[in-house]
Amino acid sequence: MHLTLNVQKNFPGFHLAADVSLSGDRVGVFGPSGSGKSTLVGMLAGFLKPDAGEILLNGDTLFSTSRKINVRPDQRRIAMVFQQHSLFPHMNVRNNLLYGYRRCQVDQRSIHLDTLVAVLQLDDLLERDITTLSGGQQQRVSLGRAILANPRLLLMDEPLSALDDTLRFQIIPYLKSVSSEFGIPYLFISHSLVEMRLMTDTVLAFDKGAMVGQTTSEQLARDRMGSSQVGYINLLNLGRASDNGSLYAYPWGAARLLLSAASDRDHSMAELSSKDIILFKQHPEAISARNLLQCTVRSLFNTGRRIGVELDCAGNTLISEVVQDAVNELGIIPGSTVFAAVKASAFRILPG
């Protein structure tokens, strides 16, 4: 996907401008709300009119003020995802599905209803009932009927925001086969950092109205390490876990962890604050910590007033936070080696 994005959109009290031209097919909106993301996706979409500006994908033009071109919303081939699912109580799972296929172009269908029901495991829900199923079964047939529509471009706006975190994390893996499975290029919008790295790999980063920044999702989460109140979150992806005494061995690449939390799948994925990670410059005699890491330092940034440590453990990356007064005391710089010690109890499983 290729997109270019100048347009501007006046309100009361609030107004948007953003100027970007962007390649890629897993973009993310990010911002808190009120920053603009929903109305830049309405704009997107055709559901809002710029009040100035121009509005290209893939060499198509969609709004221009210039040359008075304003693609009606049908026309666009975009689909949305909505965060709260939008699906209609008359009908069942199936005509849900077939809503958008159905006013779709016959040249334009090369994606058919058998292939997304295997992809998003719909099967046994076609001849459901709407209101019978739970909100992550919702999500899932929402998605799927705007897959079907067939279009060229994919708008998830706060998709998961309704969702509880088991079902959040569980809807995660479907919004991600929409790109690898069908080809469809997407945008995510959110206001959560973590979303954003499970989701995205370009970012536009919104505030007040305006773009702030563009990119990538792991280096927005670094830059907004030292004004988060939890830090710069670590996603490790763990193996099976065996017991361990009172705690429970995980397997970490090469390397082997301790947690506190339990967890029957073959696959986990873990949360580790980076404020949870200390660092020694020595290997203790001693310590509390059941997780003790020999790591070398890959790379030192800086944010607020924090220092990010880039950690190489056993080939595993790891992100931890430091004042100057640290580094300096413990000689770390880029190639040096430290210890890093994890309590048990600091890492959180994610559901799935």
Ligand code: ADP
Contents of the next structure:
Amino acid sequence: MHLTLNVQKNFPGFHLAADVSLSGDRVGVFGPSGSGKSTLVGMLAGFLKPDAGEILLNGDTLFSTSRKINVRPDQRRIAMVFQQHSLFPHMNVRNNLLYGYRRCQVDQRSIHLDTLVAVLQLDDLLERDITTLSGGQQQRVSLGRAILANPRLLLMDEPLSALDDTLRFQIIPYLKSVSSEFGIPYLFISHSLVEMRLMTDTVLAFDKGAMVGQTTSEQLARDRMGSSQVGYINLLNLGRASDNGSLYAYPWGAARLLLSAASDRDHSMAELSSKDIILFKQHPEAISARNLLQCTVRSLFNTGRRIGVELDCAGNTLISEVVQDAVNELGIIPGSTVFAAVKASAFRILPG
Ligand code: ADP
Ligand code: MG
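Rather than the form predicted on its own that you just supplied, could I have the structure of the form predicted in complex with the ligand?
Shown next: the complete complex, the earlier chain at its head.
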């Protein structure tokens, strides 16, 4: 998708201004609550009229003050998924899904109910009443209805915020399927950096109604490390665990990690904060941390009062966070060898 957004919108005490042109199929809109994210998507969808500006999607003008164009929401071919589902409670799952399908013009119906039901695993739910579904199931049906309308762009406005942690991570693969399985570009709105990294490539960062950056989700997470209480969250792809006495051993690329948490899945993802990695210049003689990894320093970066150290650990990447004094004392420069110590309990296996 190619999107050009040059819009302004005023509310009492709030001014939003965005001027951006971007290409990409997995785009994020990131910012704290009240920064104008929903206002922005409302203008894209056509529910909200900009005070001035222009919106172009794939070369088509959706809105233009100078050319007096304001395409109606139902003619923009932009679908939305919200934090709270907007399903019809008087229809069962099948009919809610078919509502999306019927909204799609006949010649554009390239996605069919059977395929959608298979990808989103909705088979067992088709005849159920909406009111009998769990929050996560309702969100999957909302997503399905939006996909069946075969939009040119799908807007997801904090679709995970109302769900608990376990459900959030279970639903992410379904949300990603919008692009990977159905080829529909999306704009994903969230204030979570981890969600941004799992869902998007390009990110527009907003603060107080102003666009403060256009970057990659990875770069955004690194930039925010120094100001974030949880630091930079490393996301590690782990293989199948084996029992190791009181701990569990997981393959991590060519390396092996000991974790206190169990998982019975073939693949798991674990979080590890940059703050939980301690660096040593030499191999320490005795240490209680159960993981001691020999790493090569790839690069250093500055964020706030912290230095991020990007490490290569047997081909895997890890970001550790230190202060400048530590960099000086340990002589950390690109190419140097360090030992990274991590406690088994510092990893958190993401629910999946
Ligand atoms: P976000 O989605 O990032 O949390 P919003 O776009 O919902 O932020 O809101 C941005 C600001 O605009 C807030 O201060 C909000 O109070 C204000 N706002 C949003 N919609 C309206 C409206 N219809 N009328 C007046 N103020 C509004
Ligand atoms: Mg919002």
